[in-house]
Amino acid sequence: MRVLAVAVSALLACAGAQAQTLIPPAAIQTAVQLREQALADRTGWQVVESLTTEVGPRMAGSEADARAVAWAEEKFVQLGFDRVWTEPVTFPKWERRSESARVVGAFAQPLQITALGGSPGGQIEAEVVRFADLAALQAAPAGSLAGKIAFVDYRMLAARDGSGYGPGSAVRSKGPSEAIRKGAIGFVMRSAGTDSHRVPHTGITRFDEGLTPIPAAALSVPDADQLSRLLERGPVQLALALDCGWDGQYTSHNVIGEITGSQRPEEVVVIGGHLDSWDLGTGAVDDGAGVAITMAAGHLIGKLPTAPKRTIRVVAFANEEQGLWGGKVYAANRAGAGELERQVIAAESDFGAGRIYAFNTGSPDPAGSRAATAQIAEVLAPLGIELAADKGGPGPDISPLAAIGGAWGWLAQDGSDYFHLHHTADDTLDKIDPAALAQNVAAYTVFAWLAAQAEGDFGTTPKNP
């Protein structure tokens, strides 16, 4: 605690004579009470259990997507939010119907595979060419993969902050287009995941403009190992069959619940998670947990005898998985007519349900809000959360808002095992630790309450287009 106190004092000193954002002592006392109450509360668990059991997987554009929207509207009402509403979000609809892969020839055997989101369907059989990473594929001569299947065998590394996902997801997003440029008729990759289970990881891919898309899929980690061993023995012929593809447009919704502020109701503190999931698991850690954490935080604040000064707004964002569609619509709807300035600060929970270990805030003009950030950090410290004054960033659905000048909060979750489950059939409720989930609820409750009570702002500053 002494180290934190020194950091807090330093941040207060840095604010100096500038106009400071500060949080009144009474609000801090209430935050301490909320923190302890949240640790003993089961609302977060009950919400994620309800979503994953009653709706299950809810891929954007599916029948379950519509049921998830209805579920969220009803759940907000049940939890006592005094205003519940929706924003339409329209996007292209991608469907998965069936998929399979098998090695043919002397060592014939099936492989566990899943189509990447955005892949076209198709049935192909061709020789596989292995590349150790994306750079190796990029370096291949033009036309060298004519009539063949490119296989990128990049092994993603686990990290608490999820930093290994950048290189892993780059294979998924850029690899298929690179394979096309080299003449390939198909693309497979080692899943962007850190597990050793026979469950492949899906995720969205894109094809560069002017290229004709090819079937693209991810192998489970053990199956990628198997394919590599087979290639060491000689040429491998792979048969890949995908039945999937784009099918028109679909309109889903951001679902929004509010606890209306008592003094400055037009100013909002935004927290949330994304409502959609991929179709393989039940979307428990990605991102049922985030929806549950933030719904529960709003609920606990709403139960107080006195409403917060500012409005607490919880957003269940539509279709994050296939391109931040809900987050982009939310930001676009706040970009004009003074609406952005009223977004005091925003934070998204979208990294599973591991314990939060670090906290920070950021904005285009952060100097005056550092004192309040330090005050929030003091209340979070007993939860095992440290102030990381030079780190962090907005969550995925918050990033479009941040891009136009919105202030953001960052509550860093331990993602050491997040990519064991991410975008797989293993993303199910049993992987969530109720105690860790409650710690997340406590942290988001403290953050949202104190931000709503702060005297001053957190630096939201509209950027010139």
Second form
There are 2 protein chains.
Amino acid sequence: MRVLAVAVSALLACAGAQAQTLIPPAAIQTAVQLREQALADRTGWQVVESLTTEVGPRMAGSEADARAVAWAEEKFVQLGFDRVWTEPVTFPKWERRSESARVVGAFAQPLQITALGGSPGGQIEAEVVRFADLAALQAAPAGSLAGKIAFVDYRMLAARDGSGYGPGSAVRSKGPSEAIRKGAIGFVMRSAGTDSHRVPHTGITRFDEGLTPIPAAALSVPDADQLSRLLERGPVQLALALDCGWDGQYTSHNVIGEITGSQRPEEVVVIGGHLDSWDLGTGAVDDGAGVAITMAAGHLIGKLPTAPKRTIRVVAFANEEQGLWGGKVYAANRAGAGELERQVIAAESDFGAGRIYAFNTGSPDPAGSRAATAQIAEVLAPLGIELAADKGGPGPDISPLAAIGGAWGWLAQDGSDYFHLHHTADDTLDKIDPAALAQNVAAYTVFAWLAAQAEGDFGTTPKNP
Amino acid sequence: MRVLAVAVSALLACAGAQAQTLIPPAAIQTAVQLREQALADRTGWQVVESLTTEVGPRMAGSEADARAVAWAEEKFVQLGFDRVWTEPVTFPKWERRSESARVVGAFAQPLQITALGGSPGGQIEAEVVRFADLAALQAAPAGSLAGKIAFVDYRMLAARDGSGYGPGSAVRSKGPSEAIRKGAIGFVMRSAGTDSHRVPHTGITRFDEGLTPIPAAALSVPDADQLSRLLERGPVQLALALDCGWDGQYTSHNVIGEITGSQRPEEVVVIGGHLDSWDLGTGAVDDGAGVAITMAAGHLIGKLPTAPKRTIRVVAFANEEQGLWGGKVYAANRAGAGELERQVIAAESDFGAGRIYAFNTGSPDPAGSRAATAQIAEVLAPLGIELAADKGGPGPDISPLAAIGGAWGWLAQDGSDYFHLHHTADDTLDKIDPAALAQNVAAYTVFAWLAAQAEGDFGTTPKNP
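Return one more block: the form predicted together with a further copy of the same chain, after the form predicted alone shown previously.
Following is the full complex, with the preceding chain placed first.
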């Protein structure tokens, strides 16, 4: 504990005279025990195995969405959470029925594609015009793609922190609307992915107001290579057939399990993942892992002989994939009920199942929690996790809460291979390393427990909407 | 050359007094030059890029089969072969139109499958009975699978020499007939593959005489894992819908390019690969690579200032995948025309695009060619290729020729990852390493050139049919 004391003293010196949130030594000792126990525990694996096997793919609004909600309620009960409840989340339902693409003409052949979430259906056959990236499409003259299919061939790069996804996903979110503005009747893109398999990457797209949506799809990486090679030989005519689209509203649920606090039960430490997945895989790394990691963390804290001071709340968020619907409802409901101040800190695991390598917290008023953050980091350090001051941010479903003043925790996972699998058929259980998953559970258990025991807050400061 | 001379002397001593085929020193010198030239040459890559891009998938009997034949004829001409010809190969045509599978009931979800080649179509829904391997299915009591779907869950092992494929492919070739004998109405198997992607492995199956064929399909490896986990939870009902089947006869062609020999043009050294592929991928490693390696080898020999003594014959065989149809026709036609004795030696590249690590030759009368084989091996050695005496055998399309007495060459490729890709959608150009491909071209160039220059034969001895 000596090293820790020195570190905290230094932080206090830096922070000046402001009162610091601190974690009592007894809580630290328990955290060390929890950490070692979690590393040897199989609960996280069992939970993700159960979800991906028994429910499988669970796209928001699908038949399996309701089964996933029922699964989560039952799993929380099985794992000993003492309060299990749901909150409704309503959103438009998008369906994928069938999809195919083929090159026609002299080099006729099928190409593997998948519709982007939100795409309308349609059958078109047109010449393909390739753009190296989104900027090149944006630079095309208005009307220049009249009657054509735009193809954005941007190759996403792999990175531990997933930083390649920003430009990769921008092609998906902005490309179709840009293509429409240039006159295109269809849009295809090289998948926002880093693998080399015939598994196209889906994901939500949106069409800007006032535009008439066009069929939009992603090619697998080898198929984008192929289309690019074909285009080197001359004009390519592509036939695209998508049967998909929006169909009414659907109400799913955020599913919530709690380990009730013994001293300040109304104050909650929120951890979670999202319960929905895309339909192509079984949602193992996105985001069965996040649900399992945080359910297991809550379970391990719940098994302690003494309850945490604050409530540990594990949230399995509804429909993250199509627009953070569950996260937005969670934040709006807390704000609406005047509970925002009681959201002590919140963290979502939604970046796969790779080992956590960095940790930080943040809030509108972070100065007072720097010492407690350093204390948590000291307990995380043996897991190979470094304190990354001034880095990170809230997970996707936490971002609506953070936007209105909620404090967030950031436990950064190694995402080097996350985009090999993300939003593809290949997102299946075999891609999860049980030891790495247990390291995640250990980290979330330590984080949630220590945040619940901290004397003082993490800087949650409700903002006026 | 001193080392070589010593090695050959030793072999001559071992072989006793029998006359040995020998390769003249000038031919060895040219082979060394060809080897280095081939390593720096891009022809092999350009050929496989062209075939997989411009023709793409080319299942025997499909529309693309005819395009592949036209492509091969044109490519031989482009590459300077001085005689290009075809021989017709007629076979039954099998078509794949659509295929799907889903678990029904409480754990409803789709599973990724592909029909086995030769399977009939059909829509069935039945309980699945799992067997760990083919022996377990064979041991089931007759009639015990009445109304059920048999599932053979045998996990194929990866090996450099592909030795895992024997038991893996036996499940595919024998499993469906065994299942029928036990009363099953459908058959599914864990793919004979070593990957972990959602790409099921197809491949031909056959139904024993007198049995009524049943729908037969392979699950991808992760889907077999999933089905196995579901079965641990209780009975599983599977709906299988295959639209596929035999539909008449089709005539394709072996496509043959020759570099005509200057001294004994009627004697041929045969190298080749098979032109057809399965329909799921673009047939890069199976067997665009083999066609490209051997076309490039013939091309490099053809560019020499002096023609080889014997003819170099490169054969792009028709329909290997569904029963060695092209190889059988090639052998039958040579026998029918009394040309069998003139087939000096034959080798097929059909095990991917990994580096060659071993070499040998064989024939009904191998003693006389041991010295020449050792001479060839000496020139191959700098490529990382070892002489593997008493090992190897003819490639698939060479085996009918070998069965009637033809000598064969064996250039063993590293197949450690071949069964990650074999017969799947993932068999695409990006999986080929251009440097490894060039090493293959160098080896085939050396082999074909030296066999054409050898004084004496390699033991071809026509057998009475």
